[in-house]
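For reference, the chain that follows is the form predicted alone, supplied as structure tokens.
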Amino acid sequence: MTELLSRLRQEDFPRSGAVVLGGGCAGLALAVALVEAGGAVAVVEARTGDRDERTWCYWDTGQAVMPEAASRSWDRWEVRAGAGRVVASDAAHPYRMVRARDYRAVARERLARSATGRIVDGVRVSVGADERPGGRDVPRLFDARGPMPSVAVPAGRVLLHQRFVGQWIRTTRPVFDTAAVTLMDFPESRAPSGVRFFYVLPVAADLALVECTVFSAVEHVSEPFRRHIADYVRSRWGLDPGEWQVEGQEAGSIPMTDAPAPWPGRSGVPLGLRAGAARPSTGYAYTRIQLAARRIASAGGRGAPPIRDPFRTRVLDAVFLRFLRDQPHRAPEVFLRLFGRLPGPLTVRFLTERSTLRDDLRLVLALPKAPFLRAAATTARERLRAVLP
């Protein structure tokens, strides 16, 4: 870290500037927000050249730092389970897709236009015990290097792992319906370790991102993701192996937990998944990352604690996590019922943390009572055991 700072000083980087470790979604969002608020920032990225691909999606509520990075959008989505199918929409808040390569290109262009932003590629940084963030030598340090480090979840809390593999599928004939995103399509066969479903982003009649996702309490779940995708492509669209090919692939794991994120980190203020940005009950993080970047920039680049959801949202998320952990076999029925009984705009308000108390009450009333009363009782019992002697 000391060597990096010396290099930046030689390049006339101001001592009051912010240093962001990691040039991914969170690091670049903060960098752009800071320079556009008049600050100086250096993004330090260990990788160079081509990087593993990512695709992020979000319901557009006007919070994106770089809205021009989105390359596709939809205002309709569907949820499937067996013979059941529900379709919903919210034209005022379209579902937008951002590919990481486009996001990086927009961020680099914006930083290049400023006189105070820069990206340092190919540099790995470790923060020494004597290099205290917030001190004279490391005034403002932000750590956006991936998910939270693996730590034991406190008693009374839940951690699920959202593991996924996505493949960009190109077909020899038009089969994809480009009017709607498939948010969840639950197969007849259940995952042995949790909840499995498919997710489809149709960008053209012959091109789509097809993703297999598993929610599981087991971190290193043994799932043949690629075989599941091949079976799904055959069963849903009737495609033989010679009628499609894989043009790209992405994979990852997102922590879904009601445990509070560590704050602050020894290596600076955590950002993104490292700061617990993923919504506990869904794993969505993009909008929360953008909001955090705007908050920090508006505070003059000082570290701001992670966004804390309203109490009722935290309760609903905690109960939903336990439902997914303890009753995964009921997930298809519950999601189909939830998306089918609630208006699209209300669902989007809840998923983007803009729901009112009335919205939340309608959501609770739409859920099947027995499984969620059981999950609520489990939540209360586990939380009490964690605090009582």
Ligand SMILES: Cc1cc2nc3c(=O)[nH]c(=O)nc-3n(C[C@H](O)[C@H](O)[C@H](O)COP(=O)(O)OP(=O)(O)OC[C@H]3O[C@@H](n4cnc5c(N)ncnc54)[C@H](O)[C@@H]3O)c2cc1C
Given for the second form:
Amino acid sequence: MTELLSRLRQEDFPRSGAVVLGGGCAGLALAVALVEAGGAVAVVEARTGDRDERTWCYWDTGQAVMPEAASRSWDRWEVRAGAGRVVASDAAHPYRMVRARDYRAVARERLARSATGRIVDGVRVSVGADERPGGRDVPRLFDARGPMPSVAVPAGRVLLHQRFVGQWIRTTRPVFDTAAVTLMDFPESRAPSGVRFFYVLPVAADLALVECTVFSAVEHVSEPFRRHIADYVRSRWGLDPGEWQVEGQEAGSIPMTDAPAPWPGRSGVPLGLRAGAARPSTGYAYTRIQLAARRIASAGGRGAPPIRDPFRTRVLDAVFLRFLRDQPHRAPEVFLRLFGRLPGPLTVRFLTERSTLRDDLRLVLALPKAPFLRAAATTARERLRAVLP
Ligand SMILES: Cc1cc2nc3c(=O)[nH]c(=O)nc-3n(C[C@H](O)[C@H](O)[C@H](O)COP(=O)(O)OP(=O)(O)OC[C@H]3O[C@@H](n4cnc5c(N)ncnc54)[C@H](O)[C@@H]3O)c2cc1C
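What would the structure be for the form predicted together with the named molecule, rather than the form predicted alone?
All chains and molecules follow, beginning with the one already shown.
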């Protein structure tokens, strides 16, 4: 860290500038937002090149810092389970897809245009205990180095790991319906360790990202993800092995928890997954990351506390998360009900933290009562037990 700072000084990087550790989703969004608000920013990224490919999707609520990075969008999505299928839509808030390499390219271009932003590639930073931000030589520091290594959550809280493998599948004949994204397709056979489903982004009739996802309380769950995808491709589209090939692959593990994020960070203002940006009940983080970047930039680059959802949303998320952990076998029925019974725009408002009290009440009424009352009661009991002496 000290070496890095003296290198930046030699390059005339202003003392008032912000240093962002990690040039991923959150680091680049903040850097672009800050330079466009008139600040100077250096992003320090461990990797070089485009090795870590990933695809982000989000419902567009107008918050994206780099909207031009999106390359595809859909205004219809479906949830499937067994013979059940529901389709929902919200034309005003399409579901957009961003490839990470496009995002990085747009960010680099915007930073280069600003003249006050720079990216230092290939430097893996570790922050020493004596290098806490706030000192004379330590600038405003933001820590966007991705999720913290997994730690146990405090008593009364829940942690699920959303693990997935996605494959870009090219077929020899047109099979994908490009009109609708498959948000969740629950197979007949359940995962022994939690909830398993498939996710499909059909970008062309012969090209789709097909993902197999598991929500599990066990971090290192051993799931044959690739075999599940091959079985799914055969059963859903009737494709033989010779009729498709894998053009690219991505994988991830996203923490879903109702435990509060660490604040303040020991190595600068935490951002992105490090700041607990993933929505507890869904794992979606993209829009929250964009919002945080905008908020920090409009506050003149001062750190903002991590996103704190309204109390109602936090309660609903905590109960939903516990339901997913304790009653995973009921997940297919519940998601079919939610997407089937509620209007598309309402579901999207809930998923993007814009729901009104009336929306939340309608959502609660659409849920099956017994499993959620049980999850709510356990949440209340466990939280009380954790605070009582
Ligand atoms: C494959 C995948 C798909 C996802 N899809 C979605 C989605 O569709 N929608 C959604 O809302 N969320 C999605 N997420 C969740 C979340 O939005 C992403 O994980 C997002 O990339 C998190 O942003 P981040 O900046 O916190 O971390 P990252 O984007 O992972 O960025 C961290 C950066 O820090 C760098 N770094 C790490 N250590 C150091 C170090 N010591 N020094 C310097 N640099 C370092 C890394 O190289 C990396 O570039 C997805 C996650 C994954 C893994």
